[in-house]
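Take a look at this single chain, the form predicted on its own, given in structure tokens.
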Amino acid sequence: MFFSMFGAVESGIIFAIMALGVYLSFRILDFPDLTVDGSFVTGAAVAAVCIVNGVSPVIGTLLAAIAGFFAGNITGILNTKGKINPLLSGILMMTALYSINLRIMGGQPNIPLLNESTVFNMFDSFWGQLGIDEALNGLLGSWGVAPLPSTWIVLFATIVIIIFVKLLIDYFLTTEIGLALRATGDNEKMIRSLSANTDSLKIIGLGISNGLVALSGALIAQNDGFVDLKSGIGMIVIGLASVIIGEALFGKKTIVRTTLAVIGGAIIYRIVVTLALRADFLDTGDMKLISAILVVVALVAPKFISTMKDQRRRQRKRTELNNKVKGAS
């Protein structure tokens, strides 16, 4: 059970990068971008091909993010310059990316990475040279605590990466371009009246969004040890579930708090899915169904709770009014 939860938190942090990308398009730009299902695999495919061909995993991961950025740019161009509906723009790009990803992968439906060097192997090697893992396990042993799992370095590496990405997004959204992006999502006509180029802002915003999604795909592929052509199916649902769950549980008063909420939502989502899959009547094929149910619950629950609070508030006011009337009489 412990190792299942450990793995859930580990993968949840990596998926949180993808969720932050969905947050940028879905919440900041108010753009329902379905490119996510394709750009996730694009990032994984580019990183895998680079690593298999001897390119440094770090460079391969950065190239994966750049490839996702360009995919998002094309979606933005289809919408802004081609005047295609936002939803249809994403669907068209997602469909095109299926063939593009297959080309990137050399016509193979999957690429194994089990015996290849990854960014996590590099972290592990670096930490081993410093002797930190042995020191930590020795300290835990002196306290009577079991040694850390063999993959604990992956968790540490993902925490470092997600903190860096979060701080970068928080800073970006407070810059002039970031504020213009937020204004474009809130009121495009208003920001256009102030001579802002909303088309360019959308293209940049969607590029950054899909760049983060592709980065997540690259890290997931390296963590899992393979990339599959169909691994991106349903990623938009996972991203939306993370955003909605995080906002419902932790609130969304400020950018800093909201991005932290999205990360928390992604981790909670993976934990819930892991717990659900441990049930005897569910298997891995039900993961998409579980994701859809979680999104529905996350969407409906806040409104239901708000309605119940309003009803209790109105009932309390009626009771107080009746008591005052009785007291006056």
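Everything numeric here is computed off the predicted structure, so don't read it as measured data. Rigid core (definition): largest C-alpha set, two forms, superposition within 1.5 Å. Numbering follows the first chain given and starts at 1. First, how it differs from the form predicted in complex with the partner chain.
- Remark: with the core as the superposition reference, the CA shift of Ile305 between these two forms stays below 2 Å.
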Contents of the next structure:
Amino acid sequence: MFFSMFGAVESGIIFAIMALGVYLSFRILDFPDLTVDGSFVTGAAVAAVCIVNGVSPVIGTLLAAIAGFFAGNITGILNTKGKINPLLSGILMMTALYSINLRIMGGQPNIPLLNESTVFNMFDSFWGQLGIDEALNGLLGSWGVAPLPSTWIVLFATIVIIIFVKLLIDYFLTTEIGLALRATGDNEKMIRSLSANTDSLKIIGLGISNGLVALSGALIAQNDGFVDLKSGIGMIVIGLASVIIGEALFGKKTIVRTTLAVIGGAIIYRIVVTLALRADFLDTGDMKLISAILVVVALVAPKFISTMKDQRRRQRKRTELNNKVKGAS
Amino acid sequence: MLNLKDISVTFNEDTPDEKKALQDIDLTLGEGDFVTVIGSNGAGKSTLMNVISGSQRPDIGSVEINQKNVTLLPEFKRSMFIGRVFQDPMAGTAPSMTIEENLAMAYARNKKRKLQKGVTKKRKELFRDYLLTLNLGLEDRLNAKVGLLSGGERQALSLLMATFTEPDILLLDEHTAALDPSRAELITNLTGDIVKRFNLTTLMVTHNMQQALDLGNRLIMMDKGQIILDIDGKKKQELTIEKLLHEFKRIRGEQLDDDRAILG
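Having seen the form predicted on its own, could you now give me the structure of the form predicted in complex with the partner chain?
After this comes the whole thing, all chains and molecules, with the earlier chain placed first.
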């Protein structure tokens, strides 16, 4: 139990980077961007090809993010300069990326990364000297937890990365350019009348969004030890699920809070899916169905709850009034 | 300051729906001119505003601002030196962002936007001072989301946002038409104050004849895409609604047919 939860939190944090990307396009820019399904694999493929060819994993991961950035740019250009509807722009780019990803991967539908150097194992010797693994595993072992995780470096590294990404996004969205980006999704006509080039802002915004998605894809590939051409299918739904679950559970009053909520949503999503898959009648093929149902629940439940609350409030007022009338007579 | 030469705009040309929205318009505004524009629906007032702001490109003719030809300059570039307030109170502000963030976006209009904080301590003080002049208590609600404000408050904020960077041209597009009478009066008074304080060159479209007479130093009347009356200075001060209607009848040989314009 502990072991599978540990894995869920680990990958949940990496997927949170992708979810933050989806948050940027879907919520901040109000642009339902389906490029995500393609750019996630683009990131994974670029990183994998770099690593297999002996490039440093850090550089490979950065190149992956840049490749995602360009993919997002193209979706933005299709929408703003080509005047293609946002959904269709994303679908077109996603479809095109499927072939492009296959090209990047040299025609193979998957690339194994086992025994390759990755961002997670390249610091192994340094990490080993710190002795954190032994300390934490010793502590857990004394509580009778088994089996124990082989290394904690992935968890620590992903936590550092996600905090860094979150702070960067929080800061960016309060800068002059960030404010204009938010206004583009909120009231485009207004920000254009305040001398902002909304076309460029959309192109940049979608670039950043897909850059994050590709970064997430690159890290997932290195953590899983392989890239699969089809691993991006349904990624947008996972991203949306994280955003919606996070917002519903942790609130969305301010940007700082919402980005934290999205990260929380991504982790909770992973945990729920992992738990669901433990049920005997479900297997890994049911993942997409579980994702879709989760999104539906996260969308419907908050409204249902607030209607119930409202009804109870009105019921209470009615009883109070009745009691008052009775007391007076 | 503003120079329009031979501006013509035709919609749906060569179809039964052809409409000559503007016909050979020549208009020059000097620095500090405050011009009110009246005319019935379809007279071309809004098209005129759109041509100046850049959201409508004229078929022929040129637009000059500060002796610079801006005819081909896209809207977002032109808005560096043009402030605009729309009729819809929801149109001029971003509802899910706070008052200070909205002001920060307006503050950045005439500079290049950078990766520096939009709202700084120093700017907050500045915004507070500007909001004080509105007398609406908004200076204590800098962190409130603009979507929570009333229509009148939002329009006052839009007006402030359009003007406090002192643009070369201010365009007001029936900006009080969607408000109740008392709010409309408040915004009208604010408009007068702000235009005077910053000495802004202003073009204001209105359906309210009284407002057109009360505000500004010059009045133009439009009909069927043409400027049919242009009165300024002392003559404008002596103008009344009756005289205006009479003028219209004299020039056009018919009654002004828009009830809204008469009663407004």
